[in-house]
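Let's start with one chain on its own, the form predicted on its own, as structure tokens.
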Amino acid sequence: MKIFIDSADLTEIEHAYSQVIVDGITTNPSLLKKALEKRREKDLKQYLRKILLVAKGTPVSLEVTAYTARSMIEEGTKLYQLFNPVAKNVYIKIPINPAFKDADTTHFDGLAAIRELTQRKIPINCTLIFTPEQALLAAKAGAKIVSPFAGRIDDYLRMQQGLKFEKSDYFPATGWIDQGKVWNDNGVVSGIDLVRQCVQVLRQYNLNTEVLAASLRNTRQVREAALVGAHMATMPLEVIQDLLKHPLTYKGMEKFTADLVPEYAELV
């Protein structure tokens, strides 16, 4: 599986990439606007060069603010057209549906921006993905990367229940069991299982369409998005750190370098 930082500090994004540990890199405009502020820089073209010439040679996600058919496919070719040639690694993120309610006329709008958008070669990194079903309208439309959201689903089954949480507490991947029945959204049960459903739906009908487990909190998340078969999965730097860590390996390091022998040391 491949690990991407959901980022848009240069600062993290130049250290995860030093320690040759991510495979790319997903944005968004709330990500850009928070790194932008915290650095207190103005040219925001020159910010994602940077960020795509730090990335070459792995994708990097910009995500579309429209939300109609239309405008997505004019502002999706024009950042594919202005941030590509620094580094061939541009993807376009589109939404799965741009409607701001049912009642809304744009639900197909994502599908459209999707096929036109790819039909112009511009590779698609489709968004807001929370059903399988979502999953396999945007590969039918040509998608090359779907994101499930699996930490929001965790979020959304536990708000429904009314259960206090903060976002980085573990949610079981097989549902949460309340008097003997699982909580689910539509059999959805945990955002893991989302992307579990995804992937053997993708599976199943042979389509070329990489699944990336998203909005993951924690490493047991990032584990299980890896155990049901996720392509990708993008996470908070914090997150890539604590995948390193436990408490037996500090103990370990402690006991080696206590055992170690002096003329072993000088042998090099």
Ligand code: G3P
Contents of the next structure:
Amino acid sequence: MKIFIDSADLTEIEHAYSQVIVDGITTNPSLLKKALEKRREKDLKQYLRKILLVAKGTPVSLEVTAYTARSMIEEGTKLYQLFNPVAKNVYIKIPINPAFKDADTTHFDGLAAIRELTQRKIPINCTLIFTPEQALLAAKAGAKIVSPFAGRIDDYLRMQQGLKFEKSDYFPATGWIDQGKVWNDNGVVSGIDLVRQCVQVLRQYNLNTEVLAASLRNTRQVREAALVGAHMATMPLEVIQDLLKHPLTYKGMEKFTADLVPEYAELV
Ligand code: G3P
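Starting from the form predicted on its own shown above, please give the structure in the form predicted together with the ligand.
What follows is the whole complex; the chain from before opens it.
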């Protein structure tokens, strides 16, 4: 499974790329807002170019902000033309349904944008996926990547039940059983279950679309995303760092260091 950093913070991105194996970057308008507020960047174009260069050879997803098919196609094409020449690694992120409520879902804007941009040979990462059927539609429209938001499903299930939790709290992949019933969102029992169902549906029909498990908040979710066959997983830098941690690793280091005989240390 490929590991992506979910960040628009250049310092974090440079750190991750220089010190660990990172296979790509995902950004979104919220991450960009956070990074820009922190850094007080003036020249956004230059800033994004720097990110793309750090990530050279690995994909970077840039999200559109428009809501209609026409404007998403225009924005996606412009973003791609402007930024892909920098390092040839841009994916355009399109929401599966750029609507704010059911009543707004009268057109298939997300799908139309994915299809047209794909025809223009622009690779698409379809975002805000919360059901396997959304993933199926995105794949059929031509998306190269679909991004199910695992953590947000877990939040949604807990919030609906009035459970208090921290964003990084683990939520069981097999679901939360309460009085003999498993909490679920129309048959999806956890964020990882959503990832699993997306992987299964796309695999079943040999669709050439990869699943990027997104909105991951802790290491166990990352492990479970790998276990259910996600092709990629994106996570904040802290979660990437947490992947290395274990008290017995530290203890082992202490013991090996303590046991080091001088002859061995002098070998090299
Ligand atoms: O890649 C999607 C991600 O940025 C959303 O994460 O933790 O805000 O749900 P989160």
